[in-house]
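So this first bit is one chain, no partners, the form predicted on its own, shown in structure tokens.
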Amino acid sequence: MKKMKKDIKNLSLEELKRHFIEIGEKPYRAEEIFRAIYKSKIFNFYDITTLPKTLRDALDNQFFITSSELISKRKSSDSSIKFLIKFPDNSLVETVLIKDTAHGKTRNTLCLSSQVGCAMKCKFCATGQMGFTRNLTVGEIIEQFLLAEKIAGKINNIVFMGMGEPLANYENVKKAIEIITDNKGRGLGKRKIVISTSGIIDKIYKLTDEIKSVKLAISLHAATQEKRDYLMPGLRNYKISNLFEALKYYNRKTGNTITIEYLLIKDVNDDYKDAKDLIKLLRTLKFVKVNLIHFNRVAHIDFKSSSREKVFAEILKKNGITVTIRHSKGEEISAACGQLATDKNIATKFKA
């Protein structure tokens, strides 16, 4: 029976490290991997000419750099890029690419996917109308990252803002960030790092303890128990007073600025009083804004945009909120925040 070889990015430096040992080869070269594979971005063993023949040939036999494959790759006409990957087991993801240039300078912020599908049923999100396939490994959700800096150039900022509830997947999301942001690497710093959740508590507080450089974002959406169930079904059990609970020990241990994403949909959660509950709970945070989003069409969900996001903005700056209003990219190709879904009769591309 042919042996089945692994992915050696779900392996650490140190753990590379401890595998060469146990098969005799000096340590140092692990950090020659992880410079080639994460620095120069070689995908094949064979490519790696520092290493000698012997030891190319040994980790060709064992281990694999790359698995999957590049399905499509989309831009729009704001410069976003979504990439489709499919994975050896046919699993299909999605990546987004977002540019933004500011005094002549560009930003690449990629949008990372931590599960195939989601098992939070979000009613306003394309992903959450799929269901939940399965986690990605360690290795897959580095892989994201790996081909998209080879093709789009160097990447500045990570979200893990595409498929999938991060903190579900909190262990391989918590080992592709100390890889991805090891010195030895790659190297990108975890201050350039989002985690946005919909608000797994005991995992925030993991998050908080182990991970405290990485910033926090939090899909909220509504200020109130009864509309946040009904719009995020798969979050019963998770009570906003106990989340804030959590967000209130981020922000003591941390010092770091929560962001509340708020999605905006018209007749729903964009009144007065919403505003004004909202505004309630943030006070009880000390350091905090607020990113109020645009409702991005998708299939099969009634849903539509609200008109009153300046209105709503408004009424939390007179009250002391810092607030931006989020200017989605992407929608065109269906990849803006919502629109993520490999499901083909829910990812329909909508005409502007």
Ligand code: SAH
Given for the second form:
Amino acid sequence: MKKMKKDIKNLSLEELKRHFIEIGEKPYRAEEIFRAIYKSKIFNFYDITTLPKTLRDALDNQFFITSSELISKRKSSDSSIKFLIKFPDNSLVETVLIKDTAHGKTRNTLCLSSQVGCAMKCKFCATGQMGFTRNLTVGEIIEQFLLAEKIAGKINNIVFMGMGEPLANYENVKKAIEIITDNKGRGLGKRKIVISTSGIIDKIYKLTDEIKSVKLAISLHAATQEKRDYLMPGLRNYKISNLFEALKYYNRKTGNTITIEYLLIKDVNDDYKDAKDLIKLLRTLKFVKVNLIHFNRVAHIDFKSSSREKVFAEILKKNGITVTIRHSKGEEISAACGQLATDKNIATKFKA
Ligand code: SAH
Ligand code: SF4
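Now show me the form predicted together with ligand SAH, since the one above was the form predicted on its own.
Everything in the complex follows now, all chains and molecules, and the chain you saw is the first one.
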């Protein structure tokens, strides 16, 4: 039987070093390979010319560097690029590159997927409508980053705001972050990474202790338990009061500001009482800001965007809360938040 090759990107530098010691090779070879893959973006062992031919043969026998196929690359008028990537088991994920120009400088932010689909079933979200297929591996999370960087140039920031719930795939997301931020490889700064979560409480404690400098964004969207249970049925067992205890812990331990994401949906969560409920909750946190998110159209979902974005923002501001109204980019190519879905029925309707 043909031996299955393994994804070398699943291994941290330490693990790769151990592997080389086990097979009687010099551990510094691991650093060479790490540099070649993560810095130089070499995706074929035979192109790592500093390695002896025998070692290249051995590596190529046992490992692969990339396994995905780039199915499409679509650009929107605001220069966002949506990559549709297929893994060998035919799983499709989307990765979105967002270009932001401020003060004459362009920053590339990459929105990474952490799962194929999502189990949380949020009523407003295209990914939620697909259901859950599987977690992405460490290597598959990293692969999205490597492909985007090879094609589109240097990435400045990463946000885990693509498909899936990153904290439901905690260990793989954590290890992918460790590898991408390893100074011997790509060395992206931990502070350049945002994890967005719908609120998996135990993992918020864990990430506070284990991956400190990473920034946290919480998809809250409702300030009362009843409303949140309606909008985000998969989160029913994660109570808002317990979530806010975890957020206080994160604030205290890291000193980082938490971003609260609040999607404004017409006649669902956009009236005066909703704003007041939100303010009351936010007052319990020391470092917090709010992104009011414009609702993006999703096929088969009847919600509408709210016309009260400015009014809602003013109420928060008057109560001393820092707030920004956000229109996600790439809406016309369905690359905006909540529009990522690779299930044809859900994704195609709004394709340009
Ligand atoms: N599962 C994580 C990471 C995905 S982030 C999380 O929910 O935080 C995707 C972001 O897009 C979340 O803030 C989500 O609430 C938001 N979103 C989902 N559906 C949307 C829609 N239709 N319009 C705008 N934003 C949406
Ligand atoms: Fe999953 Fe986040 Fe979408 Fe909810 S908003 S279904 S948690 S991806």
